[in-house]
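Read the single chain below, which is given as structure tokens and is the form predicted alone.
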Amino acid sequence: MLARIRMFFAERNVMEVETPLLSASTVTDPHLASLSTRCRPPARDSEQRVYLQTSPEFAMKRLLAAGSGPIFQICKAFRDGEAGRWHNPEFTLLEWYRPGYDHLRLMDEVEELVGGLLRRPTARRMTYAEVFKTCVGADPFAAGERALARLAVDLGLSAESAAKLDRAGCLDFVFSAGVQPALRELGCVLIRDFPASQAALARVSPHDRRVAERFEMLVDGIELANGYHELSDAGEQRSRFLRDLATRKRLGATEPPLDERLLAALEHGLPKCAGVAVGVDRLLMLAAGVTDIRQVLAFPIDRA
């Protein structure tokens, strides 16, 4: 499989690159914990903190930004207490960027991408609304709080929890719980157009601020790969990070340092792209027809 993909991407003249795995700053995703350790760099008398990277888009858009052209990278990603039967601390993950695409075009290669592997139909394309209305009855752009409150409960979150959450919360906890297991009889999706909240490092739509230009692709109802037209004004993008780190601090996690290199790098310049990153694991459990990540991992976390 990987042979594949890398000949996938040689036919179409994209480079493979790499980047590092430890870095002096990480995510600020609130949803998304890093494991990090210490190091002693050279001419340094002190050790100083260093994170296992999330993902390596960080990097690879600094790459963008210093005239890279296409890219992509097959490497190893962490993420702390992500652990069952979809889910590795350490896992493998594909990453690419096409500069001169939107997520609609990069859709298009994801899809040719996953369904020559998979050996699967035509992808159906719905907007997260139409997979909201489908799958659970509501319009996540019109229900107010405290009907996706009441939705989050009667999928089964208790009453206490729903009441801590906001507004995007409530729509991420039915989308797992509701959305996700209904897709599991379309086979494979695309969605696109979800709510500005969950815009992370996508562009918000100029043509309906409501929405974000993101999509993420899921099989059999799991999710495979999570795409953006990418956001490159340095401004807006240090204000979501600072937005997200008042959440993890009101959350009691840990507040990471601002990635100044990434944002030094938007500032110089990111070409309009889109981006784009897929699970290589689960890839390969779609692809054998298994139902835990153990089963395509020759050393789990347990085993490690």
Contents of the next structure:
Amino acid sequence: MLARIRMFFAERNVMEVETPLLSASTVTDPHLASLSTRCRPPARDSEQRVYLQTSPEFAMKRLLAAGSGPIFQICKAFRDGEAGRWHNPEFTLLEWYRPGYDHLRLMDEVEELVGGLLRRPTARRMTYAEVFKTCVGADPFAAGERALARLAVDLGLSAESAAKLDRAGCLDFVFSAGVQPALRELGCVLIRDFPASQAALARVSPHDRRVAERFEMLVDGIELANGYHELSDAGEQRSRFLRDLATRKRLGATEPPLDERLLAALEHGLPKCAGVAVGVDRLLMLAAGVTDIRQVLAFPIDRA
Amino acid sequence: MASIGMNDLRVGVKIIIEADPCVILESDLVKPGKGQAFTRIKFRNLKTGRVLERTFKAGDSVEVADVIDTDLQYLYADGQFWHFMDPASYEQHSADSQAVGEAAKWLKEQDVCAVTLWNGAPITVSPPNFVILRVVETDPGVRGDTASGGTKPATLETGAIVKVPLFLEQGEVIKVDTRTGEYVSRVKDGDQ
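Okay, that's the form predicted alone, but what's the structure of the form predicted together with its partner chain?
Once more the chain from above appears, this time first in line as the rest of the complex follows.
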């Protein structure tokens, strides 16, 4: 599978790159926990805290800003606390960036790669609002927070948990518990136009401020790929980081230092581009027809 | 009462859900890539036996149920309660009909049963897998018919009714599998 992925990009003149797994800073996403360790740089006495990447997106964007052109990477990523049937704290990501593409054009390429690897027919394309309406009969933009919380409880969330969730959290739950199971029968589905509250690193649509230019590919209900028409505005990026940190503080999560090197690269200028990350372990699971990530890992975390 | 976090919701752990003690059968992380993390558990309500699913968000906590499984000796029934004794400590426990349930028809004095205690009180009683009971009522035996495979109902000393081979006589002692309610074999007095 790795050889076929590399061939796919070689044929399209996308350069393979490697960026560090260890970094002086990390993502601020409120719901991601980075692993960290200490490192003593040469000729220095004091130890420095370094983070294991949760994805290579920041480093790859710095390469793009330096004029790398289209690039891809297959690397390890780490997310603390994530272990289960579909998660291992150490996992493999395929990530690639296309200068000059928007999210729609990149969706075509994701479909071409994944459809080819898994030998799947054409993906169904839907917006986030359409999948919600189809699968759970709710409008994710118009529905009030209390209606969403009620829907979450109907789908099996404990009432105490629902009472503490914000709107984005309710949407996350309804998506996991209501939408994903309903998509199991639909094979490949590409979902776009996520709510702006879940933009992450995507730009907000200039045509509709409620939606972000973000997409996901789900295969048999499994979240396989997540892509963005990338945010390139350094000011907007900094304010999202700061908002994330405020949320992290409220949740009692660690507050890592901002990635000033990424911000400087955005300042310098990130070419207009789209990028996407694909979970390689899940790709293997789907190809092998198994439903536990441990079946595609040589040594999962409990035996690592 | 003690609480535990989401990371401790493992298979076999006993917790309180909606005021009832439950045991976790399956536990899994549910997490959209960058979104909120949840823990989905499948659990059995220990009082009703029903299996359900429930999801909690990361950071929440759940009350632990003080539930233990223990072996107790059945002593007697007084019409309202079934009385058991811990053979080690001689401590006695009384179980109501809801806790004893279907097990009632297999309970014979002195037999050791698996009892689940919640806050020290029995909530379920499981009889031994095999019990040895006397047939108190059945149609007369068909002499020599050990091969036809036919059966007839027999009432046992505890009130249970099981299907037994045609050759069995009233007063005989038999071994029964309580999990299936089926006759296993005839037991000669002294074999037990």
